[in-house]
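Next up: a single chain in structure tokens, the form predicted on its own.
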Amino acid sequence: MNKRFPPVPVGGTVPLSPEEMLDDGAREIIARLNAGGYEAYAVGGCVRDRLLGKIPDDYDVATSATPEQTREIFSERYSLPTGLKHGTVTVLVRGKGYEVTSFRTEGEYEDGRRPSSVFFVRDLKEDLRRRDFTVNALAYHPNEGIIDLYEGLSDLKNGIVRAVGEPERRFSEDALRILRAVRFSSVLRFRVEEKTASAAIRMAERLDLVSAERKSVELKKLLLGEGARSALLDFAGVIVRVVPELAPCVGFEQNSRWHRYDVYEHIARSVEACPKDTVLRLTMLLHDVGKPSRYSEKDGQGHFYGHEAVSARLAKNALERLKIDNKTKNTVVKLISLHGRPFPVKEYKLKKLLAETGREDALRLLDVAFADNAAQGTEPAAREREKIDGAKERILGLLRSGEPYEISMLKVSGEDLSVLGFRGKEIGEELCRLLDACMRGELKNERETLLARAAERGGERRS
């Protein structure tokens, strides 16, 4: 039998009366749904978000509708067939879509990826049965309240990331739900409960069925948890099989006077020492992979000479391998292959960073500098984070300033230095001579000081 709770709140003082669990669209779906004979109910992460407070990102209606009788109710303008297969049909309501999925069953999963085959049904109860997890097998009509077969809720309040059923069950079925445990216990900073984490740790090899953008998808979300460190840490055997390049890093001591932790556990607390930005936090959980194959001992002391290219070079292999796009991809790998480089401290030389760089990524390096310098816990580390410190206002103090670190900045052009009888790269050459004049100070970025400066010189072309 269901178990039907009132509508109660989970872990804060959530109001749950219709309106404020659902929005107007999935209310009036379920609405139209129950009108014309059918069950429906919001299902899985919406209900769990709204529990725990959160605005979902969507709202996924089950019903016993089969999805041709969906489209009947909602029409052929309001509904798109997007995924008939496995009984998904998108609502549209005041533009807005929302996936309707007809109740159902699945066959064996022979790949461990998707199932052979799917049943629709007409209960609830078996719809539920099949879902990954306790916190996510929740639903909620808004004459029920919370219908909850596992435990979900009880979950839910304490906190707690629990296959429906057995784990090696629901692990074999879908490999990659062996991540997203990993990847709920991150972002919703859950613990994952002792038989379902034995289970993920113990199959992890499994998630080497599963494609290469659907684990790049949990592992950004993970990366992006509160959580992170925790994760990282207490689930090393699934993430090593996600990047093995971390694995000669897990249980690496460092040696150093400057290190407190072993590499991986660096690097763990390094993911979570940056902001949450994706670019930042694939930069940290990369860019010490390379350390322990530069590893080298003087005077007792571990050192590590040159691991940032090979950081750099392995971090790239990795994220072509998860077929990380281009552009995080490259940035990701510039960052790590410049993380080692200390902030200069005279003015030329930061405005030559900022140009080799650009604005935004030199601020990326100073994230990626405080959060290095954060994870290694000792004293003399924290004593550096003044110089970072530093770095960042002097910085931040010349993009203020609007001085002048690239050739875009100047206050003249190429058209102009071709007026003055410059041709070709000359104009290029005599471009960038101007600009490191103004950047060492020599110069004022001042049209007509340029423009003075250039004609002198052209005239010496000249003469």
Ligand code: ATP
Given for the second form:
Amino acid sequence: MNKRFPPVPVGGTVPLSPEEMLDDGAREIIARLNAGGYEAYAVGGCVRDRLLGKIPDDYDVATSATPEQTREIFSERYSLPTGLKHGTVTVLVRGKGYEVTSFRTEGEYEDGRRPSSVFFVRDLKEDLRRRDFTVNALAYHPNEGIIDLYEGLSDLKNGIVRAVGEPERRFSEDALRILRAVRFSSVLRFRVEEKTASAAIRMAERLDLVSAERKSVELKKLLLGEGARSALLDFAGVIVRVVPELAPCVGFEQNSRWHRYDVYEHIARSVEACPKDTVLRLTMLLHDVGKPSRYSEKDGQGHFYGHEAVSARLAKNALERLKIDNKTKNTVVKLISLHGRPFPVKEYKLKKLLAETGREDALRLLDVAFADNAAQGTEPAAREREKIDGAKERILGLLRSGEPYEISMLKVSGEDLSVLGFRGKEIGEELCRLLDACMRGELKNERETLLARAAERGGERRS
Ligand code: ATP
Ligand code: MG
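Please could you give me the other form, the form predicted in complex with adenosine-5'-triphosphate, since above is the form predicted on its own?
Every component of the complex follows; first up is the chain already shown.
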């Protein structure tokens, strides 16, 4: 028998009327499936998030209708067969997509990778049982309220990530759940229940069976979590299975007056100290992975000369293995290779840095520097912060001033120069000279001035 609960507020002001629990589209989909004689419930992340007072990114619906029946109800035009094999149809309501999945259970797992087959089942109970964690196994119906078969509500109230059923069994069915447990503890700031946590740590090796794509989705979400630091620290054994480059960092003491924490803890703290952005957080996760191999000691102080380049190389390997997109990978690797460099004080050199990084990455480098500094945890490091504040002011000032640091910012173009008689690579060379003169403050970035200087030089050349 299904255990049915009336809606129960979870901690504080929780909206629970159907209007507040679901958006219009999800309510409409459930109503139309019900009118067609089928059961239908909102399930999973959207129920959890609404009860936590968050706005879900998307609403998932589970139904007793088969995918074909779902498509009949919503017509071909408003439904897309996005995952028929898994029983999923995407229903469009006013342009927004909702995943509607037939109640299902999963067949035998061959190797902990993926269910080898999916069986459709009659009832919601079976469908909820195959879900990973109790807080993800809640369902909601506008007339029935919350359906809580696995004590998800109490775990939600107490902030606990707990496997549905036997953790070991659930993790051997699908090892990705090991990483998902850590992800949810980071994103929700929940504690992982003891048996679930110890199984996750014990079985971390099984993550090797899971595809890189599935792991990197979870890793990225984990890094963006509110509780990323504790999740990374408490589950280091799981994390190094996904990013083995981090393994030598765990417990690696820095013996430096600049650093209070070992390399791994410094990394974990720096992740949480930087803005919630995938590029930045991946950068922090990998920025010091080269440190252990570059350790040396002088006068009892640890040093890591040249670790930035080693970290950048290891990071590239890690990101390629995780199949992170090229744009993200290239930016992360670039930021890591630049992360130890002090920000120049001289304006010309600062402009050179901007020329090298571009505006966006220069701003990112500042975020990296602040996060790196905040995670050092020592007095001398705290005093360094002022320097980064100063660099930030200078960089922002420079960007506001509109002074050129790139050829595209010059008030003359290659075409102008070819009118003046410059040809082929002379054009680029002259533009570089003009830019450099502007950056040094010897020339104003004004069209007439630049044209006059170029004409002079063109004239010299021809005479
Ligand atoms: P998010 O807010 O990040 O989307 P979510 O809980 O919706 O979080 P999804 O990955 O979108 O997470 O999965 C939707 C639901 O499907 C989960 O809430 C859970 O019930 C179920 N689920 C997803 N992946 C698994 C898995 N590997 N094993 C068991 N159940 C899963
Ligand atoms: Mg989701």
